[in-house]
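Encoded as structure tokens, the following chain is the form predicted alone, with no partner shown.
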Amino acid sequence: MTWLALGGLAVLAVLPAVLGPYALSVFINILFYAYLGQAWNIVGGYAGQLSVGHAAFVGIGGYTAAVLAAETGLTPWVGMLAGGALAAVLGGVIGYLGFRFGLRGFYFVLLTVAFAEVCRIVASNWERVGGAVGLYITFTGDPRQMQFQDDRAWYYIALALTALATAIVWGMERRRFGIYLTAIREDETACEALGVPTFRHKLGAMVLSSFLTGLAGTFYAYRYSSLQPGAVFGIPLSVEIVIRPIVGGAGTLLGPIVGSFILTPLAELSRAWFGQGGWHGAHLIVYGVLLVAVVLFLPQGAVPVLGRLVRRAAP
């Protein structure tokens, strides 16, 4: 398994040499959403705490780094960490309120959505961060300001982030923390009866997940040179984050990556084939139908199904 992972990483590392501009952009999106899905997977997949407000952490991370760069001149490479830390604080607040008061299932979903919506409204009405118009970043092409002339730099940053998040989850799986999270997901009441500190572990998962997601906000801000409250705090982004690991296999190491490799090209192809006609939104309908088909035929995610096929084929 380790050699297979290293081989896949090596292939991805040399891939930009043979990709055209459009294909390179698609692969950047694949890796970016794979990273976001892996960050969500910690709390949503392993701990079983369904958050549909992770866009809040993307927005917090992006706005923090951009505002610090504009007002203090702090490089986004450092501002990224500050944004991740602030996102972790918000994640800690959400986790504390949700887990301390025993919110589970749809109630925890509503809590996370509510916080994301509060963040969107605050950003939309706060002129210091651009208000409803959004925050725009002047492009300089200076790598020290996380701006690049060549998109291959964004590809390698996205690849590094995905590899980092995957390595963290891989290490987590092999430690007591990850084992406890999986047990909590399967039967939280039984874990509490056995003396497992469920509140502490769920909160830790939420904080770690929020921090990693916050780092992605800086990537988003400087790749697109802008931040709009409706885009970075909105429900659509949260849903895009969640569906990757669900389709790939929530609570599995490779689920978010496989899910992103399935869904991101699917979205691009449906947009390219059906989004150019006179019927606006046709590509979204096609994408939705294809997504429903994937969920119906792969209800546990792609990775568990692929694992069973590999085991059956093995001599």
Second form
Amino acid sequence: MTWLALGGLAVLAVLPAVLGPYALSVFINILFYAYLGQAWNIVGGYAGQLSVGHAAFVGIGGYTAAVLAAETGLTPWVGMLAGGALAAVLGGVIGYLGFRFGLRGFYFVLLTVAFAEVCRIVASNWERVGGAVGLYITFTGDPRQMQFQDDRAWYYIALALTALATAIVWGMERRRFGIYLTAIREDETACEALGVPTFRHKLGAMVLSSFLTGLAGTFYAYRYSSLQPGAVFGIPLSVEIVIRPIVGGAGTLLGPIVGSFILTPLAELSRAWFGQGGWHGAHLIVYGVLLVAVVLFLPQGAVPVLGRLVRRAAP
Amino acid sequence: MSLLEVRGLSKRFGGVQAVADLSFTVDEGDVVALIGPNGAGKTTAFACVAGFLAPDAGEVRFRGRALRGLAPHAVNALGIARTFQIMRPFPRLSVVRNVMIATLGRHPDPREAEARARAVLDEVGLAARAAVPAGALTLAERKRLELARALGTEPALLLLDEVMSGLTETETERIVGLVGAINRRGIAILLIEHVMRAVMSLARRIVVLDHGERIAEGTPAEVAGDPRVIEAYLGEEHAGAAAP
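Can I have the other form now, the form predicted together with the partner chain, not the form predicted alone?
Then the entire complex follows, led off by the chain already shown.
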């Protein structure tokens, strides 16, 4: 298992050498969404608290770093951490409200969506941060300002982020915190009876998850040199974040990565394909069909099924 | 000082007075049974003791400490563990993981928690099923798992809510033996039970509830001869749901 992981990491590390510019950008997206999925996986997959408002953390993270850079000249490398911290604060507020008042299932989903929408509306109307037009970052190509002449830098940053988040989840699975989360997902009442402080653990999962998601906001802002409220706070991004770990296997270590390797190329292909015919947004139909198929035939996601196949092939 | 002291406990659900002015005590190492017809308020009383329900009036003290306002996990940390009448295993987790959730509270290192969990599974006779997902267990095995998990939290007082209902006679006897052995280790037990033979052989004292009120208390022999108890149960026999 360890060798497989290191082998996979080694292949991914040398991959940019053989990729063309388009394939490279697809792989950057694969890793970026794998990272976001892994961050979501902590609270949505392991703890079973379905947040469909994670775009809020991406937006908060991105705006924080970009505004700090514009107003104080702070390098986004540090602004990234500030953005993560602010996202964690928002995650803490959402988690506190949701978990203190016992919002479960759909009600928690609605709470998270509502917070993300409020963030979007605030950002759209706040002229200091660009209002509805958003923020544009002047391209200088200076790595100290997280800007690069060569896109391979983004690839390696995305790879490092994915590896980091996956290592955190790997460690979590082996500690009391992560083991508790898997039980909280199954039955919170039984957990309480067995001495598990469920509130504190759900809140911890939410804060950690929103911090990591917030880091991705800076990546997004500087990779595209721009931030629009609709794009970074909107429901579509929240759905993109949620759907990969669900298809890959929510609450599994490799689920978000496998899910992203399945869905991201599919999204790119169908976007390119349907986009030419003027069918913008048709890739969402592909998503919808795939999600229905996963729910019907692989409710645990792809990873458990792949695991069984691997074990059958190599007994 | 009693280990558990329940005084004047009352709980109402809308128009139903589930528990009314209930008082009883459980001493260190004691076995007390809470019996009564269905709907007498036994499970509600349990839920109030374990922190799952806030009583309307009265208080619960454990080792002299008032439990009011404590969350269930905090009550558990003090040394009270409950089982659920309708068992609540974590179905997708393995049997040993299920018990680890309980042992991790006092043994934060997962390796130590797992060793403790395996020891508890040994004690309740589920060691052979450790790797199976809990959802795949039989009814009798799930009852044992429920017991194992409660034991895994290393309680001083164990609240058992009908751990024998629905079991065959041999299975019941094995659980009675198991509960007796747990008690001999010094763990006090408060049990709700409909299986009278089990109650009579295990309990040192019995508290009888009817319509939320205590109608009798005493040794098994005293309670069995009490006319009010017989009356309460005869009513139930009429309804065709008598305990054997």
